[in-house]
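This document opens with one chain alone, in structure tokens, the form predicted on its own.
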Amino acid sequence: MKAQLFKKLQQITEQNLMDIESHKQNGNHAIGFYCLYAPTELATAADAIPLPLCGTRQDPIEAAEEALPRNLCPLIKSSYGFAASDTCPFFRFSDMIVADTTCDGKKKMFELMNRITPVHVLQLPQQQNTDLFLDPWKAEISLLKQKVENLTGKQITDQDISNAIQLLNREREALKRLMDVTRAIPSPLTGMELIEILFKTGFFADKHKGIAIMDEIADACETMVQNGESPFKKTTPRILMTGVPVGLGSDKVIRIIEESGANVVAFENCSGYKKTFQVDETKDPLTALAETYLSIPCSVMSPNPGRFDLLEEMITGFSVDGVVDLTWQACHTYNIEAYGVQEFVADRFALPYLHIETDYSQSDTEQLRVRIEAFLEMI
């Protein structure tokens, strides 16, 4: 039954470019987003596609390298490559791009991306003191509310807003969902299954598409689950991957866990859990959007205690015998950040923790393969 839905998946991808051509010959657009931090909710509000952007594969790097540092972070790299040689059709799609100040490497390259297509920051504040910083993040989500009606022509009322935040509130549930059938022992997916779910779904046009699908496929996991049914056997260490964001294409370090027989069953980054934050809709929608985004537990952020919060309830709840940090080359606030994650996880937990710095190539794929196969030992 799972094989059978994950070639639906890939039919629902691949049909999904079609779908978005089609939106756009009717007359209408699309928007991509970079990061967490922009409310995809104004997009959808305005009928327009919302599309995530960020750089998971080393292909467009050598491209990017013309005009970036060499020693720049691979995402970033990876994000203007593809932007520069014209090669990820959903950038090509993209009428206006969304863009925040997550890093000064980041909000440096969207100046030279501005080049090749309209780019518009946020420019997100550092801290998450909403008394200090609330008024004025909303403000900036409500230029961009204005940006995205100059863009589509489009009115967007509070109620468009309500609306937008009730569906893509919908999908964060069906996201939530999915990546809780992992807290069974054993696993009813592989880590590099929920990646690749989590990926494709991620660019679907139509969110009811996506919405059913991983509902689909949680409800095939809990079938398997009571059916004792799995890849893994109890006794497999269970792995919780923090720290930057991983795609296909950058998944390197999961498929080594997995191939030395340990399953991540958990990705705290954003491109797992965090994406899983509900806005509050009982509130004046532009206020619950600032309340909520702001509170996603980025490195950027300074303090950042949401992250050890959500660590702390992750850790437990999925029931993980270790954790792995990752960090991509040149990401200095996940890098800072490591050595308070290390000790949390060591004090509050006696967990084995293991920090890889890596980007996206592989050459260092027997390195940590040897490193990996050691901290697995441990448990």
Contents of the next structure:
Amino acid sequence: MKAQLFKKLQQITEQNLMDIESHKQNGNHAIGFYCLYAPTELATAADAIPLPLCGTRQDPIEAAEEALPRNLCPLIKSSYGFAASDTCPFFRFSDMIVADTTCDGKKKMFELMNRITPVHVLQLPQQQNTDLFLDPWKAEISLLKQKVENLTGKQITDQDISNAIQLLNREREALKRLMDVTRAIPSPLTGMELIEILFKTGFFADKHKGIAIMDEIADACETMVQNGESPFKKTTPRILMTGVPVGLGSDKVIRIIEESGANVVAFENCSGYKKTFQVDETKDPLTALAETYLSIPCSVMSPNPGRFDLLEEMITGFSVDGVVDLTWQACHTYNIEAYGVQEFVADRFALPYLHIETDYSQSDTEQLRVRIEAFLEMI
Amino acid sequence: MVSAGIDIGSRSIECVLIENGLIKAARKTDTGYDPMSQAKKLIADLSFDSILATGYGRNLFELEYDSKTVTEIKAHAKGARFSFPEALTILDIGGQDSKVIRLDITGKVVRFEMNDRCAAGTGKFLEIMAQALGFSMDTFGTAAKNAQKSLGISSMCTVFAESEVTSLLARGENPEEIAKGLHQSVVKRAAAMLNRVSPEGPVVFTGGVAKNTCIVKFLEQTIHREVWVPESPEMNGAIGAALIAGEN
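Can you now output the form predicted together with the partner chain? The one shown was the form predicted on its own.
Starting with the chain above, the whole complex follows.
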């Protein structure tokens, strides 16, 4: 059952590029997004396709290093490399790129990317949920709305945004339900399978197709749990990954953890559970968007209490046996915040914790394997 | 019951036999270019009931011998407890990596940190620096201890430190003083890792670099903690592996 659904997922993935193409041939637009902070609702509200952009593979990094320093986050280098070498179809489809000033590396990289294609950069505040920071963020989102209107020629009404919020809330609900199937002990899905589903559905132009396949997979997983089927044993160590986002191509740590006999059951990162925050449908839509998106607990926020709240909820809710904290090389904010996360995991939960700083290359695979195996020996 | 432990490291391979809680045999060889054939040669004439491998070559060994494996973290924890039953902190500086391990009172690993992405501050670093200064490994530590003052070496990267040493020599600086500076920079790096991972109590110091008495002395002076060195510090991982083999 599960295998068939993965086949179907692959078929939709292959169909997806044609879906985008035909959508564009009908005169509609596509808008590329780099970071979870940018509200994709504004694209959906203007009948444009919001597309995540490539940035999880090693291949284009060499091309990126012609312009960018070597000692830089691989996510930034990969994103830029895909753009510079014109190897990301979603980038090519995008009529406009929406980015934000998440971190120093990204914002300076976007200045260079802007030479390749126009990048609209949102000025992201670095504190959350006080009016001092929420008001300018709301202004940024209004400005983005205007930009999208200018691009698409469509006037975006409050009703359009509300409809988009409803649709994407529905998508977030499906994402959460899918990620929650691994709360079962043992889990019906491997961490690698979960990554594959999250990664591939993210690119789907047709949100309804994504929601439907995620629901189908969740149904199948729930049946597996009822029948006691799982690729794991009840005693398999259950790992929570926290830190930087991961996707296909930047999954080596998850792969090694699972090759070493454990199961990654939860992703406390912006390619995982941070995608599931619901937007309030009862409030003024722009305010609701500003509030939810700004509340995403990335380490660029200072302070960043939301990450610890989320960790607390997930460590308990997913019955976790150990925490792996992943930092991409040269990501200062996650690298420094690891100190506090280590303390939190030790003091609050007395659980084994492993901090890994690495990049997308395979050069340190065996060194990582030693660390990860030793970490699992602690459980 | 004779149990064997083999530690296949990046620079050397050690093998230890343990019977009734006593070390029956201990031997070592260079890893060379073909670790598996070196390992085979090392254990060819030994007889044992069970064997367990650790170190970088452990997974290769597992395929050939159908032996179990443990990481060097667990092996070092076990080995340190064999020599010092009270051990809570272990510093291991081997040929190409260094690590600090903290244990709870039952001997279980609770935290560790490793530096293994480059040779900075490891045995290989000291070897290359000794060569650059014209010392043998046996005289390098003594030379450093004899120096009146220490010349600071600012680079920890093996490649950069070597050019720094070369330029100091070209300036006519005393090789013994440079040697002292190099030893102290290795110690500073180890001390920082110790303070992060396990900041209190005596330290069990293992790995080939623990045989360098100058490093041991500087380490004690820097961290103001007791430093315990087992009789054969380079055998520690193999001892731990042999003990775990005996348990299974």
